[in-house]
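One chain is shown next in structure tokens, namely the form predicted on its own.
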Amino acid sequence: MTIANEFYNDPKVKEAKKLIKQALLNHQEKITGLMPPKDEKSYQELVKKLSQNRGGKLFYDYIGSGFGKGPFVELADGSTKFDFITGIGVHYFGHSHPDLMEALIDGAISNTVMQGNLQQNTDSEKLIDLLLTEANRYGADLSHVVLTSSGVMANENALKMAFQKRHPADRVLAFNKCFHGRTIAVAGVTDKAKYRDGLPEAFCVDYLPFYDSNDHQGSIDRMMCALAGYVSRHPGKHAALLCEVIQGEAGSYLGNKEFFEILFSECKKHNISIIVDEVQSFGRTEKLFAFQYFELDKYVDFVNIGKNAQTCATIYRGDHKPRPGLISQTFTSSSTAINASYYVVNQLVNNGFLGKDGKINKIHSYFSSKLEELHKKHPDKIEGPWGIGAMVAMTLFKGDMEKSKQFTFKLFENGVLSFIAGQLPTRVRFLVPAGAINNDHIDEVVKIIDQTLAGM
């Protein structure tokens, strides 16, 4: 037994984390539903300085508390309101989950904050190996992990193992209103020209019509159409398709199995290896990868997580393997998000939240159907398409981007958090804590959703 073992077994510890443990529990039970500002003045004060500080105004006058319970998060003025948009889809498990803060515990008291190319626990190789496991679970053929610190910068590492492996084609297909990250490098990928101002231009990008579900099969045409044009025109230029199967931040748009099988099908003949981003999309589905949710496995060249997963990373097909020296980061993740990644990664395997009758499919269901009465309620004022599992959007005042923009500030002084994503439509979208919530927290939020919809 190493001396590591022996001080996390020491009962001075183990009695340590009990008393947190049952610390937390006390004060959540102070936490029973929305709660007002205790001290609105300071808090406006505090908003104020950051956002002087931080050199632009905040989205929302939120300062966490660094407090919660579930879906209901404490700001710094003492008032609770449901986080239903969690960070941009990080909180899995809501606001201070005991056990979860427990795997960040065990992460805190290990030796090193922070695991890097240079030197990683064992942590890091018990998440390595539960990833692969998962990701080949439908018969994917990916071999290898890297961690990493970042979405983007995952989709940054497959990039360069792409092309590198494709040298020396140097273009890259992308879908139309994408959105995969904002280093120079991927930036210059994600189809928003405000991303971009001003950044050089790393590499050219050819943009392919996304799925509509409107239109099966004139979107294939359309689609097949493009990618023909492209690789006439620039014929073995093109060295990977980075890809969303599901949009998240163009407002949840959701791909197709035929749609895609054609798209990666015709990629193969042409050497393009396929990268799929799954850095919001990663645990929302009924299946773990949402391109395992599509059937996709033996197509994929790359899968990318993040946000769920705490720790992102980037796996790959061992014909990738990159040479020494193209992928390093002095720091991939801190201890205590590896430990949160394997906790996540695991609850959700086993804790029945996969499956068509698992608790994402369950929880999507129940809160489509409510935002349905809403609709036929307001038929004027919200509409879907209403996303998929654990990614929820509504479509408001037909998607006007500034409507649906106020709607998200009067949402939130009413007591719940959303965000907005995609333009022409623009969509207000939630991010679920599937682990952390119920029914009845759907239907405080849905009732919030139509009082708020009523006043405006």
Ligand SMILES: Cc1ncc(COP(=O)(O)O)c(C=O)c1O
The other form holds:
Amino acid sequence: MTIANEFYNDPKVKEAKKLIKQALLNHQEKITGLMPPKDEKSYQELVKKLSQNRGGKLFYDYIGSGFGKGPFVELADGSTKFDFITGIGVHYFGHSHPDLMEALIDGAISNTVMQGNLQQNTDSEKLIDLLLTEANRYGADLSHVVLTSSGVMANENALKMAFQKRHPADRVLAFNKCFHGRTIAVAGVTDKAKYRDGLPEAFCVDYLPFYDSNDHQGSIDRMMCALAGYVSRHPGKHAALLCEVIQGEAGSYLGNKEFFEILFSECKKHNISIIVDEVQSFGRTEKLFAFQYFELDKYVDFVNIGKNAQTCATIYRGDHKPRPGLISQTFTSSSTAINASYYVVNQLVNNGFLGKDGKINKIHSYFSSKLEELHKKHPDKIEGPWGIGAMVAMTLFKGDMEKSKQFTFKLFENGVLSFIAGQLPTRVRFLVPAGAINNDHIDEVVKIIDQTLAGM
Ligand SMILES: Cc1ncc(COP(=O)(O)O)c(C=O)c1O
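Target state, the form predicted in complex with the ligand; input state, the form predicted on its own:
Every component of the complex follows; first up is the chain already shown.
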């Protein structure tokens, strides 16, 4: 028994945690739904000051108070809003979740704020073990995990390991419209000129067309034709394919099992490592990982997670193990985030979220059936695709970017947080807090979407 064990089991610590939880629940009783602002003037000053100091206008006039209840977030003006975007896919259990808070307290009262490559605690080991077990649940062969501090770093680490293994191959394959993050190297892969404006190029990237659900065979043929062109033009030069199997930032595009099987098999033939970027899709389909949803277990060399996972990680195959010196970080993550991550992943796996009849699918089918009703009511204003699982998307005004953006601002004013994604068409999406919502919340949000659309 360590002193740490004795400390965590000390009745005073347990009592303190109980009291905090009780206080939280007592104060949460005050949140009964959407609430108007109490102090607009000083809030606007706060927003102005934050915008100025951070060097750019906030997308929404959003500054949180640090409190909430499930899908409701309290802003610093005392108002509450429905948070259906969750920091672009992070706050899976909504705001001020009592049990998640307990996990956070465990991290907060541990000896260090941050953990890193040199010094990690037992909670890191426990999390890594859980991630490996779950990543290999359906037959993948992933042996190692590097925890890291952001989604882009998970991608960056995977790319470095793939380049080292495949040296001297120095090119990367990716998909049109992909988003993988914004370091200098990875911004060079992310398929958006604006995001690499003024940056030097770290390596060459060749882009493949993504899956088109309206043209199954045609999209396989086009992808294979582009791939054949690249590998014959640059033989032996591609180290890795970096891909999302569900494109989030592009505007919610779903991949397909056969499409990826054909692509991944061809990559294997050419010794191209397969890196699946699940920073956004992790925990949002009926399987924990979207690569498992598409049954691509035997192909993956790297799987990178972030957002929902609360910490970020590169999970990789043993034959891609880097030589000493390539991968290391002062911060792997904070002790609070590591404890939160274990809580979230464990809940996802063991508390009815996954599977055909799991909570994620139930939320999706209820939400999309309600959006379908709105489509019938406003056929020119709102159309599917509706996305997948806990990634819900809609096309408004035929995908017009300006109008979609205006809609999100109006929706915010009316009490719901959403966000735009993609261009041509632009979509409006929700990364819902699946661990915090029920059908009543969805009904209320859909009512607000309806009113907002009617007013435009
Ligand atoms: C698929 C994907 N990869 C990587 C990233 C980058 O993650 P981060 O912003 O944590 O670096 C994102 C962020 O939206 C993402 O959606």
